[in-house]
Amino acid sequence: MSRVAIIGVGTTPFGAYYKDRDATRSDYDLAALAFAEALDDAGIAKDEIDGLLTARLSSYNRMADMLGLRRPSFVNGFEAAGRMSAVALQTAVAVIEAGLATTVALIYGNNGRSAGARYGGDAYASPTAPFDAAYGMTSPGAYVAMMYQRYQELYQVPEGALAPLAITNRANAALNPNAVMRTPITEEAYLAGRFVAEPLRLFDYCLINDGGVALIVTTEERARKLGRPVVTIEATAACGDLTNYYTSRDFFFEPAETVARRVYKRAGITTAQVDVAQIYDNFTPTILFSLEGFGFAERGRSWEWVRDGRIARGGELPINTSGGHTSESYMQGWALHVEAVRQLRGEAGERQVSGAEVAQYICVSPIVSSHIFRRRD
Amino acid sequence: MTIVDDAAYWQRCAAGEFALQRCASCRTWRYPPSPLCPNCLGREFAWELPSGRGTVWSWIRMHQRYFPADAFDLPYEVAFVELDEGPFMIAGFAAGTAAPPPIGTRVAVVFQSNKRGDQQLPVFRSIEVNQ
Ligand SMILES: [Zn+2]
């Protein structure tokens, strides 16, 4: 079986940009910085790239022109939604497997913090926004809060059950020099955080920021010639849960089960073989929904499962080792992909999970998606 | 092709009437307004009166100021209701609802004005189980 491998990863500074808002900062410029780093990381020449996928940027033409990538064999641009990071990688895999391109650059740029992105209010677009706004309903966090309130009531979950997720993310970020928020938090601090969309509190929310992320992928055969640890995409799958609302009626359980079945079967593994997981956490409850839908924890019990260090770096399933969206930076899943690669290459520094060979990316959202990555020496 | 105007829904609300589109072919209800039936793709429909009853699926309490201060007093509650006819609907609880009712509570539509006083909104109040 021919596989696709990730040969280059690049990220801009996150912490530094968070401290220094700059209204003139360009999302294209951020994307270009990440691309240059990824290209350097891959150790290939720019003209070896024959596929271009951009994300969140309004024009792939503009990006291609800035980077001098004039004649890619395959090109597309993805919308700003975070669920698109996995979909873009799936597209790259399909494009390479189909022979439409050989080496694909995926480039993401986001100047949301400096541009004042709010993800709510009159400018917020959703299928039902004009109707929901009449009641003051807006923002993805509020639709996730809607799920978590029901989850709490259904499973008699006590107040503060999300705290271990926020605390673990922060503890991981403390070991990540590039993370935005690096000061550890306690349960008391978590509970003292103000409500945003109750029952969600401040530390349940991702950190809107400026930054860029890039990935370069190619065939495993080509990757082997580069003399670096090879990280392959062993399996990838997705399943929609497409309604008018971000609020999923079963907390994305059925689509997650479907995706889990497919990726574990294709990769030939079970949850027990996953050494490290990067779980899309625009808001902390999505980690619980992911753990249940993918079979790590029993339905309705993941909030207990995550306690007592199980998801910490030295635990049974280290999660979001870079600090995730609530502590590293909200790069909409893109930086979580990079962290998976760095963990498998053994390049994660102080936050390295020792001996990590298999990493999983999970995103529960209206497009539930997952990949299994493996280090193949 | 029928042009569906969201205003048609709000005009009925302004008259105190909670009406939803219903497919003329397969009789499926839908909300919010849409030009075609999600079940059979039929384009013929009528505005019909549902029971106005449903079940509380969940709720939140918004503390964040996303909208202008003259539109909402913080914090405020928002409900997610599963209508007996099938569609889900973001809505509010009727004024005087002491605390958000638990999930599964049976509710019925009543109309009330928004804070600005320029729109009549269908909102939900709890009803007795056997009512
Ligand atoms: Zn129909």
The other form holds:
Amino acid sequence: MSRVAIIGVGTTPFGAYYKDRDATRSDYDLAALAFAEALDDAGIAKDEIDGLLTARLSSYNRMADMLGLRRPSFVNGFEAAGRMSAVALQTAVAVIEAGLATTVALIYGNNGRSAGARYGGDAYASPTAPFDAAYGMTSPGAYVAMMYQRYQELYQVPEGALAPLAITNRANAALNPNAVMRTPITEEAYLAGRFVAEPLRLFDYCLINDGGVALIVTTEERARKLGRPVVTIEATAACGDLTNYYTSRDFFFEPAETVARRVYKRAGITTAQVDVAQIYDNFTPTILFSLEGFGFAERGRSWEWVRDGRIARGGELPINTSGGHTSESYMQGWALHVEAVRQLRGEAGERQVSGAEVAQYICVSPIVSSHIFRRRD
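If the one shown is the form predicted in complex with its partner chain, what is the structure of the form predicted on its own?
Only a single chain is listed, so you will not see partners or other molecules.
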């Protein structure tokens, strides 16, 4: 069976839109702009697309109508949660492998900054919200802060251990002309950042910004006819850890270990062969949990593992080379997929990781997921 390949990627100007709020800017407009860029990147005609998957957009009907995709063979929509970026791509792979469509567009739009979105307080709702709120658990950040506090206690993690993650993300974003936050930060600046939900500081949090992202996928056989660098999805896997709340007593370790075992076996690789990793970082502790669950670092020791440049562009495992969710943008995992493709194509400019051939996407959340991407010339 032919592998599935990503042939087109598109993003909107994250930094420019962050500076220029516009109450009339819609999530559909942003998604459409990203789709147009992805279509141009793929070098195919719009009528060649016969599958459509949308995310964070309330109506795939409206999106399809705006784009002129009248009769796709397969169509579906996904909720706004960041874990859906991987689930959507997994769905596209399954659809193509099953022969239900040949070329699928995945489209995401988010006008959160202009619309005044908040990920917390009254705007945040979970099944246990009426009970959680009494204890201050009114946002995803509060849940992750509680998990990280537990992690600190269990493994004797010192103050400031998250600083290398925030600093590295910002250093990468400084080389990314599309990033929202491009000014480098020091450890002193990190520690001076205010607590949002202690022990998480300002620079541990993702951004709220406007943007759109689009991917176009098809068979490897078809991708090779387009005359562009071919990036295949070598393997993908997921495992849920589903409860009525966001916390996980083992920091999602068990499902992450399960996904790691599956995805590396299917791809036929080990962690040592991963050249660059894009790790979902709604909050910086998630990176630590990911590195341990997927076997890069010893359990309870990832906060030491990430020090001394190991995750920088020239390090052992470059992470979030575009700046990640804390510095490039918070496109809920979608832009991290695009960065993986651009790195493997050698299109990342100053932030390019030399010789990158294998990239991994990881999302540790109530649906733990991962993909292995490979450049195949």
